[in-house]
Number of protein chains: 2
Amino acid sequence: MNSVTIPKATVARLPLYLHALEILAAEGTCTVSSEMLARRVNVNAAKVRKDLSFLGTHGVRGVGYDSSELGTRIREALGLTRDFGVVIVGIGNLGAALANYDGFGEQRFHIVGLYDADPGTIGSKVGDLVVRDVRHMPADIAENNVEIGIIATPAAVAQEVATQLEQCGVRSILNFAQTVLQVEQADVRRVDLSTELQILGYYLRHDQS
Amino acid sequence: MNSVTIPKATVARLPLYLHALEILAAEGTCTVSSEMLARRVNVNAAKVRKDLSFLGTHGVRGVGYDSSELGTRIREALGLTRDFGVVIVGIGNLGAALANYDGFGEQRFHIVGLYDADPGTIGSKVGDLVVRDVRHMPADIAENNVEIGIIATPAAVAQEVATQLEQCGVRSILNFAQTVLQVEQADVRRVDLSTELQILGYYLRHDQS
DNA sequence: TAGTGTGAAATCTTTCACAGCA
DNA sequence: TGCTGTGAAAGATTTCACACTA
């Protein structure tokens, strides 16, 4: 949709770069060269440029980038330039940390709704929100135009509440649960921390990355 | 360390393949084809027969895999042959829903220590275990033989955490901070919640995966 | 001088296509 | 017949190295 397509590992790290440019602005930096931006998110300054070259941007030889400005640009390319309704599906302890997630700072993400299929839940509340029964969830997200689901329910209805979601038009899914979810069309990025300890625990054997 | 050495993208694919043969397993499935793992994990056949290669897995021709075979090599593969100590530092509402975890299964992930350095929270019990200062964590680490640390505290005090785990001897880091770590030689992996919802943001506006 | 932007090389990953075997 | 195992091709990503310029 937008001019140029952007390499997907590159999109990976673009939100890296802008956290790392949000902490450079508050510390007053002014400029920033690649190198610098290297540092701080772990990789290497060419990789910096040729993912930046991506953006179109412009950064000034012998000096570096405009902090403000990239920031600006990084924003635009991953389309930081609207809100974005979310919901969480799933408000055991996972889920209720989600919605109590604080990191968003100034960003465009924003939790509308919660829900369980628990009745012991259904009803308390998590944050500024209530925990509303599944149910209400299609109507719900149709009215507020949702356009990101976060599953964080068990493992056993997890694709069911993906296939729902995806009927209600949502089209992009943060999964937490313990599956692999079949969808249609949509983009779903997962998340499981049995996964993540299972790779640290082959690396420990086989060290090199 | 184990013989032949296996890309790192395999690496990462290994666990689901585990996991959606666990599932076979319970269902009662004695032989797997690479075409009904693929399904499962999301893949094409191909990639799971050039990835189940790096393990020297002997399949059947014409037939398939022994699924509890297959789910052995796997297990040896990622070392998942013994025990690992976990620490989960910084026991917030995502650190006491990691400590509450239940995914692990039948796996080889044993939490033994919580820490947290807020008086408040020192003391309080998170299933099994009491969470203890964090002052304490050295002197458990060394004890227990702890090798993996889960870092759930707020970003301005990761770094800190990371240094002292390091200093421990703890040579695996899981990073829900939103930081980037910067360690000696640890192999970290980082999970953040804001960085996933920006990648998901990319790919609405631009949309093929 | 110091740091960008980028072709071209190197490396890693995925996919294809098919020989080979139970 | 049906599915594995794998070379070889295609594609993606990373890294190098250097021309260029404020």
Contents of the next structure:
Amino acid sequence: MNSVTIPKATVARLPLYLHALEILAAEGTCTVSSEMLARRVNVNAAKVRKDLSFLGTHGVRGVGYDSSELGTRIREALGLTRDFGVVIVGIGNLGAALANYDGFGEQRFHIVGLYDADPGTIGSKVGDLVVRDVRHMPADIAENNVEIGIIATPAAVAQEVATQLEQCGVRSILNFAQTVLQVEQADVRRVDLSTELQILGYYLRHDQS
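Having seen the form predicted in complex with a further copy of the same chain, I'd like the form predicted alone now, please.
Since only the chain itself is given, any partners or molecules it might have are not part of what comes next.
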């Protein structure tokens, strides 16, 4: 596998390319051009070619890329060649919806634990898992070799949860709480739905002006 460091902007587009390839494969497409991927992902073809060059693949002029091989290269770059254990902390409406999302398992991210501090939520069942008291999380994470934590708690307790996750050895955190987390070494991705809606509002305003 190519050891070149891939730019963050390229990493953010790789899942989009992979999704496009999966759709094209379902449609029976065995070879894909940079132009085909560009149309699916809404970027220009030159950017597609530059992004894919970081994977050590340049395609064949006039032919394109072998869809299966390119998909394998992207999965390798994203680390999708093995399974990942994931826990969700905060099982309100959002946390429960995430726990029920089938797409995680399809990409080898397996929800192995659900946690909450609310006595009314602890002991309830979401899908195949029972919500456990957050106090059990450290032992469970160690037992299941969990690497990813999803925070879906209120903002007021999200930092405390992030600190606990990191202390338990969790290396990556997906944060849905409306707050910026401070961590020592873990990688954090923030998903702020309110912010995204505000950005859409900006574009709507300018489209109408």
